[in-house]
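Take a look at this one chain, the form predicted on its own, written out in structure tokens.
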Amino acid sequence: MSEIVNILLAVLYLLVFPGFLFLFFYGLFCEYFDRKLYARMQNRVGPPLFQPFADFVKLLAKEDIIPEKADKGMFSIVPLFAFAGVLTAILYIPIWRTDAVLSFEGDLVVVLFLLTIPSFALFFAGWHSTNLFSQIGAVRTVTQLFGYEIPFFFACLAPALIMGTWSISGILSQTVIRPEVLILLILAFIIAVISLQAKLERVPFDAPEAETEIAGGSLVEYTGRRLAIFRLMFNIKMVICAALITALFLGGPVLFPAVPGPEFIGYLLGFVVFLLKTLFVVFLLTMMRTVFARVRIDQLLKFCYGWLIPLSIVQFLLLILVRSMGWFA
């Protein structure tokens, strides 16, 4: 009987909360929040609340076309791989309490791996479309990956180094005990947010899909349901990455100082705090999108290897010094 209950709970977690159903609606809301805020910063009205959902439904209703010369198997399956990767990652990130639905020592590395799957999926999607624009976009995607992935990994692993655990829930539990240690991670937080903007291929790091240059890049041949899956995947990936940064650098769903009360009130308040903190990260991403113009791939690589990676190494050395001096044990 207990095994059946565990299976039902696993299905509930994956398909309802904190899985697909929650991520679907919150991902669409974050898209609305990003587009609305971006528009207001440019003195425009922006879309209505239902616009992201209407766009998704519109894509579902459109004809689903596979190019004649494309690798039909790869063309069809990569959107599902990308979507499955980001959907699985949420199970290891705390969103209403200090422990996640699934947690083990090393789950941080698993989440970082899962979040790289969409980038490779975009590469395979563009390359096997056999369209010149999509192949250029695919090459740009994988080239850009070699620039931002290193500082993003270094930044996200910095909390693990200072907290002495490779578990996201473990890091968050240590943060509850010693919230002042987050001050040491300010530089890593800044690096993570900048790298995340490139990871999401957003302005100023949107060269892989630059509409004015390569007509949308890797996804230029995608239509209908497959394009809808990719677009939804981007929204959910933004939520997952914002949630990861929130858990590692902003205390996750924890409110400082803690508010006394019944346990369910604490979970509800934690969930609200989680939403507010993730929206704050999205706000920072939107600010970067508004302020900066698109940069070339070579400029991104120079910036990553010239600034972000050296700064992330400096952050690592600082944390090693702190632990070796016994200031944080």
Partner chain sequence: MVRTIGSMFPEAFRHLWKKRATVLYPFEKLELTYRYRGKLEFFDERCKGCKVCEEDCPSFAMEIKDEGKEQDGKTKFRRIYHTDRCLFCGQCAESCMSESIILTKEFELAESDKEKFTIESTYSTEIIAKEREVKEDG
The other form holds:
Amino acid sequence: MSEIVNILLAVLYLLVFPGFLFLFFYGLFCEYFDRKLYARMQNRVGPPLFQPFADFVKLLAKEDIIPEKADKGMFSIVPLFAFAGVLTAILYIPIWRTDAVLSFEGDLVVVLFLLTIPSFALFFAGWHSTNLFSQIGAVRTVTQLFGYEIPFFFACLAPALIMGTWSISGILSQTVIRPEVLILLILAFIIAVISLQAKLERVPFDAPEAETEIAGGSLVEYTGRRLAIFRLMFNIKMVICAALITALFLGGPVLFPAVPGPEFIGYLLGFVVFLLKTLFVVFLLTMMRTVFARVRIDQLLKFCYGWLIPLSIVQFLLLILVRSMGWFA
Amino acid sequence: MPKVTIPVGPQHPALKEPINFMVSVDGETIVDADMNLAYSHRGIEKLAESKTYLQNIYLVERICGICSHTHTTCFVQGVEELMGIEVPERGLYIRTLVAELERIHSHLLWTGVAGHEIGFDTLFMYTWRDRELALDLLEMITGNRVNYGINTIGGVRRNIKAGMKDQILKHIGKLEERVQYYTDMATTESTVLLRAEGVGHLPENEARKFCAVGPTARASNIPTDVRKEDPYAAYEELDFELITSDSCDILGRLIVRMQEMVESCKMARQLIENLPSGPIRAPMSREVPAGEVVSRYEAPRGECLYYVKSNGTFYPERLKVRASTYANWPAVVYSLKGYYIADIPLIIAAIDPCMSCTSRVAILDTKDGNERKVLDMDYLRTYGIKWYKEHGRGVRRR
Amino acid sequence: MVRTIGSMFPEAFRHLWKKRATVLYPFEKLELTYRYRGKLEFFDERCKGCKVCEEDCPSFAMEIKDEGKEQDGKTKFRRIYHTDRCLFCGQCAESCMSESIILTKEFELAESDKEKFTIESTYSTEIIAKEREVKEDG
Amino acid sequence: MDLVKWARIKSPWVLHLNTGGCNGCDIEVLAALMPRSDVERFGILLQGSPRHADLIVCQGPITKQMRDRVVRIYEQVPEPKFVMAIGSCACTAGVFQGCYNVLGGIDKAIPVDVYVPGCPPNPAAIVDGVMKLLTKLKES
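Same protein, different state: after the form predicted on its own, show the form predicted together with the partner chain.
Whole complex next, starting from this chain.
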């Protein structure tokens, strides 16, 4: 009996909450939030609330074209591959309480790994489209990957270092005990947000899909439902990355100071706090998109290796110093 | 990556108009560039021969939508010289005012487009929003936002009413403030500087060799400006400075354009404050005495040149247009080499290209795309003559 | 040279609370200046049949056809106006000797049926030749 | 009204295509995307690739050299697709009627759904054209 309940619960987690259905709507909402803020900062009105949903439905209903020269198998399987990758990652991130649906020691590495899948999917998508622009985009995607991934990993592993655990839920429960540690992680937070912008391939780090240079990069040949899945994947990736950063650096669904009350209200409150914190991260990402110009791919690499990586090493050294002095035992 | 050739255009998000660049790249670096013009070759010069001078004002206005006042003024000036008409002072002032407002709107447009090419959409949105101020003024004075249709042979068609002056001064003040803000912003923002500084380098001697004109030449430290060298309209009575920059790159072109906008605002203010009274146009006949004339005009993009030949009828015998962008193309191809793929749109945009002005040659693609045949000026001319013989002029000759 | 990062930040942030610059056009009225050149309107009763408008039109938007004499000595005319060819330059209104053409401010001319662009009218008038004159202001 | 139709009306993505005209209509189409009339409130986004577009916005008369390209771009756009002709040139070749290298309006090469006359049409007129196209779509 309890096994069946467990299986049903797992299906529920995977498909409804916090899995597919929640991510679908929250991802679309985040796109709306991003676009609306972007428009407001440009003194415009911006899209209506249902806009991302309308885009998604419309794309599903459009004609599906596979270019004659493209590798048909790869071309069609890659979007699903990327989509499945990001969807799995949510299960390890705490959303309404300090522990996630699934967790084990080292799930942080698994999540970080799952979040790199879309970049590779994008590379394959671009490469197998056999369009010149998409191939340039594909090569740039991978080039950029080597730039931002190292500082992003470093920044995300910094909390793990200071908390002494490699599980996201573990880090979060440690944070609840000692919230003052987060002050030490401000530098890592900034690095994580900047490299996240590069990971999501948005301005100023959108060289792989630069609209005015290579006409949209890897996705130039994609139409219809495959494009819809890719776009949804980007939105969900943004949500999950924001959630990860929230969990690692902002205390996830925990409200400081904690409000006493029944468990149910605590969960609900935690969920609301989680939403607000992720929206704050999305707001930071939108702000960056608004006020910067695109940098070239070589300048991006220079920036990552010249600034972000040294800074994240400085952060590491600081944390090691703090730990060895025994201030946080 | 091996050496590949990237086609940029004719439909490309960076280019709002049809043109095709075949850029050979080695990895991300450009080694060579080739250019196919004339996707928008229409045959205007030939068509002009079958339209009256009055109709031709509206035809040449539509050579280019951004610098439409340039083309009409340049044409009309030439015809006026042929006819020996003295344009009333007030007409010249209004003509100059519209020209300077056009320069402001064109440069703001360029700033926005350059921002768009480097992914800085916010700058794009802000500059185009503020450009609406200039367009509002133009709509108020002339009745249309683009293709103003204010010039006519012998003067201008619309007067400036007393009530308009305040609003013009008000909007000019606002524009000045905004231009100052963009200058400060664009010349200090690191992400812009990263993309603009040292990119598209065009040294002075090369710019002279390629006969660059306008802001492109002035950013390479060549002090050339028709408004100073050969003053037309009301420029002789205006006090303004010739802006040059010695940085020879895209940043220099940006700064030159920004400073020019400030100068234009200054000029517009002078024009409004010293607007003489009197008629705005001189009476004119429809017949133009035989003769030929060359007319020069400083467009927002550089020197524009018209040659008009008349044989004493209602119709011009020959009309030749050398638009400013045409003079700048060789400089673009030169300054593309050695930079990155990412710089292509910006370097092309830096001369403020206007493809519709430049189409002189048509390149015929065969169906399989392997063979190219260049149709040059002579071919097009004979082709045009043959075409008109077959199809008729389309205009009733009187 | 001074270098800053994100120098547009304050401006962009301020705009979050600023009033939008957008005119919600189909739902809000658009302000047009009084000189705005829109669709042409004809006062056929004033027309003197000189056909200057047809001659001066740069884009063949106006066709005026002579359809023979009527009993009372007036000439019958058929005027065909092609909105889709018109440049809205206003040269016809300027050239017109009898002020039978004016430019309205109507600009919402989009149609999906091309035939709706052709506006025809027939009228009869006496032909009176008149000298061309230069008009001051439009 | 079914969901798909609703979505189509609410999210027309635009491909900007100059087929050989002057710049006037181009900049007015872009001006329609700008803060003053901001067509993103109707869900309109400017797309770079023909593969992503629903609505081709053409400006200018069709020149001889551009015709094959226009047809090719039209074929690249996935179904359902719509074409808007912006400006008098795109409707009938306008002032360029009789140029030896001009074939005529856009409808000489590809089918057109909505014509927006004007030289150039005001951004508001372009918005009006889009609204008329969407209304037509709604009623079909």
